[in-house]
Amino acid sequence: MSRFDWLSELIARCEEEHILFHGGSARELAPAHVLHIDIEDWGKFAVMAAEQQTRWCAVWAVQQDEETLLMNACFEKQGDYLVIRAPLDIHSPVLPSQAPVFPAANRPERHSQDMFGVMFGNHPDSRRWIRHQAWDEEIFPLRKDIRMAHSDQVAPADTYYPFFQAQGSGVYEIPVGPVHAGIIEPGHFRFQAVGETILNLEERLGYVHKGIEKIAEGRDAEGLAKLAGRISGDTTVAHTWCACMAMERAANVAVPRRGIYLRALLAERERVANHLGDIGAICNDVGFAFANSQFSRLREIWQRTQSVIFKHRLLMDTIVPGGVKVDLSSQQCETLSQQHAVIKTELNELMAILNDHASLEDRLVSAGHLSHELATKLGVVGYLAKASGVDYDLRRDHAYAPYDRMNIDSPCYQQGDVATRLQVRADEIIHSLILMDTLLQQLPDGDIANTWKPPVAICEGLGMVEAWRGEIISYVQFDATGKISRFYARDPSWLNWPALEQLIDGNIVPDFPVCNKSVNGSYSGHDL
């Protein structure tokens, strides 16, 4: 199927059902095709994309002005992305849901209630999820007319969130946090569970909401960037090169192909540090320590060697708009090529002793199922995606430069546990050391960076890009003067962490933080 065939088969269905289409211009949002519907249309046009087996991506609102909001919800098949949308009357923002189609849709469009008090007809679940009691009913912060405010006020506990209640004979309830005991963010799961089996789930995220939406309005683009680097640490690269992205064509501006490659380089790298990081981290989970003190040691070495080259650990603050801050001499390419050979060798070596340790594999192996249809269902992505037979990498799929030069294998398991999560890191781990090679073997001459050029009329952007989790999508607004006047990031933990409270269904108590660990959903990447 050629590039949006299944576009115009799924326009020609809707026009079936009588769903009217808009004109938009061809440079809006591209490389993403864009249409303009009717709000009654937005359910049915759910309807008709789940039909054409596309996986819903995003939801998010833009204010145009006193009186209408803009409606934004994003698709994606074979690699193409789609984005409808559809005025919303702010005095009266009702529209249909597309979490009954679409259930990734249930938090991000609670995210849209919460912030701007939209309200979800036919919506599964309309439990407040992001605000929880830091603002009053009838305050909606991401409208224009509120301000940003600072209070010293600590807001109300969520006392009241009505969980969950299951009853029956020795069936119990187990509260995990908010608050934990090592140094992960706040998190709440409440359990219900018979014995050590596991008969339900439910998240409560939303602890360490920062407000990123708001703040970025009035930023310029370097400020912007700054604050993308910063809604996950872990993922510092990914998120500011998705906002560079949606930011650069928003403006026009293009990027060195130096500039380019260097970007590709820093986001392997973070893919690697956090994959051995999560690969120790699982087997500790399961008390397997020698893993654990032996990639951890791996990624600190990998992160020192950041520390000297790129002047950060985490390589925070590297990518800029218009390209990338630290440029690399002949020298560093060559030290940075021999770490790749030697992370390589540990890792075989590695990885053979865990395949080849029984008790690790009495833990790993069928904990934490995720079937293919469940995790289609849910659209989740990265490598909690491709253990369950989902086959998709944006920089295969979605081909974006350099990756569009590269050949991209991406592992794709259909196994679904905690081992085949495992895997898949590993896997993607000596890919990403192969590209890195390439990587420096191609490095174009020339600059790193072109000088950024403020839009001076309204002007918009989207940026999709594969980070180690799996898909971000930026969304960026421009005002006339150059300044940022809305800004949306979806990180990968918004598809991700529903699939925890689905995959860990009969599992034992026991297995819940290795469960959990291997789905490694972000905290801080979920509360915007």
Given for the second form:
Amino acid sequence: MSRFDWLSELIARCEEEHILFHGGSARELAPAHVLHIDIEDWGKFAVMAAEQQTRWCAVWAVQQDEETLLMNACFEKQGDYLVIRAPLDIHSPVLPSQAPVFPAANRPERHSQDMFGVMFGNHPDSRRWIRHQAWDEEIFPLRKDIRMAHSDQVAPADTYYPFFQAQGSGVYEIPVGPVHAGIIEPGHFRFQAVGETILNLEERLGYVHKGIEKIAEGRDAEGLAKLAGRISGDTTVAHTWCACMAMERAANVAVPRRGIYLRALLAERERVANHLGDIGAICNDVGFAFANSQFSRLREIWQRTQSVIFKHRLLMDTIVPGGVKVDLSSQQCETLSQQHAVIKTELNELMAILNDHASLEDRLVSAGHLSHELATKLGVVGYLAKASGVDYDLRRDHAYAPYDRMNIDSPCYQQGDVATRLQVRADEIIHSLILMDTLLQQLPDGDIANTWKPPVAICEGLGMVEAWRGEIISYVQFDATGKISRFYARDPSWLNWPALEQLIDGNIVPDFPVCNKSVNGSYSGHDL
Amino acid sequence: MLRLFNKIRKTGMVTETIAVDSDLQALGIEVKSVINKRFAGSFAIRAVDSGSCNACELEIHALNNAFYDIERFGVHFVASPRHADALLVTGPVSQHMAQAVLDVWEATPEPKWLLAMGDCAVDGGEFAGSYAVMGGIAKILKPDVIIPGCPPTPEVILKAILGLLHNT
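Could you please show the structure of the form predicted in complex with its partner chain, as a counterpart to the form predicted on its own just displayed?
So here's everything in the complex, that chain up top.
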């Protein structure tokens, strides 16, 4: 299959619809292809992109000067990425929304609305999203002329957010959060229910907004890598890798082959750690404590090895711009290989018990069903997509090094329920263990990092990584002094959170925790 | 079902058989005696995420795994602040969570203690100075114990709880 063989057809269709292109480039944000269009065509282009069955990935703005915002939207098809760009006058920042054709664009556009003050004309739901009450409606934190001062004043709670209402005999409302009963991140869920049955769920996020995009500005490469590692603590490796990938592409810094292999090893370890923990937690949410205690035991063994070999239980700050920080001795490689074998044996043993357990099956099978049609329409990613028949994995379909030289086996099922999402995770653990064995066997000799050279002219780069939750996209722009002037990271949770609202419909309220856990969106990764 | 029991039998008690845990064991027993003396065998903690990146939460979860098994010492995590003796706060206190954290503290009955866990809760950590965070729990409430680390390891968290119990 040749790369981008769908692009010429999309361009031809756009030209038929009189969408004007002001040049295109394969280099500007390589490996993505860039097309420049007029801002008036922003919505019309989305219609064409939907017609060609592309998947909507991201939208972000970059302030070019005092007058102009450069709007970016990213689409994917068959593992190839397309970025469309259009300048927008900051004094009349109105553009057509892409949300009417791509539901995935709904919240990301509202994020741009709150942070940059751009207005999406025909947006189906223009309520505030990331903004609560900490700053005024007329203040747009990411504009360059806005100096967002730190304040010691406690902001009022966002009490009057206009939630969706349902009325009728027997309909009642359950507000949950932001502080939840478990040891999890904060967010608000508003249920409308009739008896036990959920009629509607509305999510309200943004509680853990930390201003990451703003405080990224002015940092050097190392500082950004550290910050990216704290976007979502459970995804520290993948977020750091993605940010570093974007920075390295921008500054044209190569990573030595050994460093690349070690990055992949770390990313696969992170995948396994999270999947192990979550399989146990999903079972725990239906009262099957045996699985939780067994899987959390395996996770702990896994983390302890990381602590000894990589000096951090969660692998934070192991990836740095230009490479990685920790090297492996041949003896350590041997230790890791042995652990892969142990985990594989234990996992197979445990999955046989889980699959054999009728009461577990009773709770997990058919719970939280997400149809293939809905998964495609919402553009979900990662295990959520793979359990609903959407067969996409960047490591295989947008093969980046070192995965481009490997055989990537990615699970895909059709059932789309909690049980299937659990199965996808178990399969992914096995595939990751095999991958890690290959990485260790083929681990090239040489340096683990190249010296970082700060860029001396304005430059930009885009990174894409398959994290354990699915695709991350990071955009980085450097100024002429080698400091970050814009950073945007789109966590997979942006695309997966909306699916939870849909897949919970018709389920009973007590099944919400297990359905939520089976999706496991990141709050911090989403709220930025 | 037989396989399940067999797996439990084969796994054994990881809590006791791990050699590196001997130190922790002594520590845990010490925690237990203090708890028995002052809290009638039960010390309830409510974890509150004030805007953390979730790494601290993962390590709190680890406290409940079979290796650390914090509940055997009488320390347990509860679902409501109304059941809690102490709040364990993570995160730099985002502006959007600040009022909620104050409300949770208000809902916790006296006597109560406050533990600040992780570099973010201590002084804002990586997010210090941001417009969107208060920059540590001390900006709104006075912590009794601070537990630095990004994130602190389960051992460190357990030691901090011991420290709190000795000081009370």
